[in-house]
Amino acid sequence: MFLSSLRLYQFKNYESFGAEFCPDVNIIVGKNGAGKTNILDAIYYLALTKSYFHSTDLPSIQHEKNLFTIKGIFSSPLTPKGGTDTIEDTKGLNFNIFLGIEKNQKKILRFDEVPYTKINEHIGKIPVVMIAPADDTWLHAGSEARRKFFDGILAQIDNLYLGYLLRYNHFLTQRNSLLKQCEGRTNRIDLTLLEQYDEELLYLCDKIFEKRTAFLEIFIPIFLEYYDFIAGNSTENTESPALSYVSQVAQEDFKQQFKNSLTVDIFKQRTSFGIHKDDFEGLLNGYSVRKFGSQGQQKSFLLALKIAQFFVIQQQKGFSPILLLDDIFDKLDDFRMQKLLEILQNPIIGQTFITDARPERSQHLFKNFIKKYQFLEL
């Protein structure tokens, strides 16, 4: 699957902007301030119907205007039909995505024309993977940034993963809502309400937290494998990389220490146990990576981290996701930047698409590239 051409209206920087893309390497230059992450993020947009940057739409749309819209024509090739190589049986099939944004509006998304009834029936059709400077946070900000990547991977290959977070999303701001309207007052708590919310958050801490530990058991071995190749692991130079998956639900008694934690939550007015408290540790050596690995070893373990998502979701999917790569040769040394080029070249990469504010890097760089490849200069 890849995009074919892409249509913004009033979309961040961009009054109106058209551009015809190839079905392998995208390279997309310009002066810092063009509008080249803009591109990228118009694009992930259309696959999981937010921004990869902001929490809300409203930044996204252009100053004084009240709407935006995004269109993209996609291409989905069809299996060989008997074992053939012909035209006529690999001919794609296209398809388009429109996604309409109106400030105090319900969101619009239509497939082919047609309105979804749910937008998160769309999550998964059009997987893709970003890697971009901020993804720095997975390292440096809190939990809630660890379980974001992790939960995004799987809300895309697993509609009951997503079906299941936001039940239980749904339901934790209902019992927390609850919780602030008894004041801190434990007698003022509506306790028949309460236990319905219970019955559900624990239902699905449990489902949740069995669908993590399966995921990470595929995960983790595809992770392993790229920060060996990211950071040049040898015999004679081996860094031992780990993730490891904290949870509040693997403790025998959880659900016993969750109904005990009542009267701490009242008086705290928010949930203090559940699956919403999960952390992932990225280790090395058995030390925290970012407490203690190198400036290097952090880019290695980002980038591995990233790059085992990309495969993840094209095992599970059976198709390569989309890839974004935002200004990604800024942030890399030499060696590291190789080791990237190297991956793009695996024939399993499919389009992809690169931000740089330095055409002549990107022209040194790509001139040996086996792929196919165009500019695109903004």
The other form holds:
Amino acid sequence: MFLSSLRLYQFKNYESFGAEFCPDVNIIVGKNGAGKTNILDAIYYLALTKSYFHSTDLPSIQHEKNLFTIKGIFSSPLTPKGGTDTIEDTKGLNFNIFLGIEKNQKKILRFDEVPYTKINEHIGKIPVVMIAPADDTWLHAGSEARRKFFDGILAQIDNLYLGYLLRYNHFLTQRNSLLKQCEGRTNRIDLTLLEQYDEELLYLCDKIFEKRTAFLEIFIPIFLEYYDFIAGNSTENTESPALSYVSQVAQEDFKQQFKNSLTVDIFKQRTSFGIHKDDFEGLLNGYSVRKFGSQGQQKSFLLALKIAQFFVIQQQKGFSPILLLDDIFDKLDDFRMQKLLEILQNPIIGQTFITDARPERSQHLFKNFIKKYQFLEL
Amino acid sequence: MEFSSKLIAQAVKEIAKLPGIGQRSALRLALHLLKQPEAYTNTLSQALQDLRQKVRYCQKCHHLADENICEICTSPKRDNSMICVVESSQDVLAIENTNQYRGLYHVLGGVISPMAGIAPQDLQIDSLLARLVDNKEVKEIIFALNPTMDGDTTIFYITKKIQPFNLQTSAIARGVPVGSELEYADEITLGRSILTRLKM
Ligand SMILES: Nc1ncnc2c1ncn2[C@@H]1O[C@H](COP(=O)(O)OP(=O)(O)O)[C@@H](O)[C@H]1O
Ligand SMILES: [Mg+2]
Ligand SMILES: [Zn+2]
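Coords for the form predicted together with its partner chain, given the form predicted alone:
So here's everything in the complex, that chain up top.
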């Protein structure tokens, strides 16, 4: 499955825009500010109904306007490659996705003109992986970006997981609001209501923990393989990379700790225990990559995470996600660039979009590329 | 929009405040009213004034009522052993239109949601408990709340609170399409789901 045609209306810098794409590599070139990244974000929107770069929809509506629309036509390639190229609901070879977002209105999402009643059902139908310069939030102190990274993958391959996560976040917000309303006074809490939120949250903690644990078992070997490849590690020169999952839920007395912290929770006005505290740590030779890794090691680590994201989704779905690479050549040194180009020639990788502000560089890099590619100049 | 008449502009401004009505539709309605006999606008304004001044909430079930107690609560034909718990008066009207339910109602006025600032005491939950104390005839509570996470929370919350009364409780079968509001549900679906309500 690949995006054959894209139409934008009042999306960011595009008043009205249309383009056709090839099933292999599409290289989007143009000056800085021309709108290259915006095209990748539009494709991301079609897949996941939200922006990769903004947490809300408003910044994507063109200035002074009230709405934007994105329409994409997806097709199956004539010669299927890699896994089976199917999407459950496909009628025939083509289908189209329409997304309309208007200020203060519900999102409209249609699959072949039929509106979704639940937008979440769409997530995972068109898997995508974006690799963008902003990705180094993985290395920040806060654990949120790391949870988001894994949640983003799981949501695309496991709809049940997404359901659990949305429920969890809803009940967590409700519990925290309930705590806030006590204004620090333990006698003000409605215990019947609290007990209900606790029951839901504890049940969902177990479910989400199980799913995250099971997922990492598949993810880690793929990640390690690509880390070694990108870093140029061989058997005699190894950095022993590792990825570990740290969760309060793993502790035996987790439920007791959750319940015991009620007084503290009321005082702090938020919930101290649960899967919203989970973290993931990357290690090299046993030491945190975030804290002790060299810049080069950190770059390899981030790239390997993203490449592994691609291959794990590919493996779980049975077909290739759309790969979006934003300004990737600006970030990589020659060595990693060559490694990436090698990976991109893997026949399993399907449609790929690459942006580059320097067309001559891309021309040069793709000279000996074995797959088909096409330039789109903005 | 320019109207060249302050009086029309004023009417359009007020009509356009109604939900779902924009400036254009408001103007169309205003022009339509001007074409009708004057008696019609008199009856319309009288009806609107009466609506605002005379309609109140039933002291028993909190449904809309003309008197202190609504027509459903006073009707001798209704089955006093059943109370159907709903979010709003609109839900009562939707269920009444199915002609499948002969019991009484209790309108909560919403569902529990701390993030929206709605605590259990902001809803008609205490008054439901008071009704059960006063009225020993009640044998069964049927929940017909929207199938949302907060709707479910509210059902479980009330179920815990009414445990001492030893009543039969049930929730309407979820024949209602997920994500839709009860009031828009197909009347046949709703009628059937009231009849085939599930034991909880
Ligand atoms: N909501 C918006 N309305 C209008 N223009 C926007 C909006 N958001 C971003 N832009 C414009 O889009 C351009 C940036 O596009 P981008 O895709 O990031 O460029 P690049 O080609 O460098 O990747 C900027 O000129 C910016 O002003
Ligand atoms: Mg850019
Ligand atoms: Zn009444």
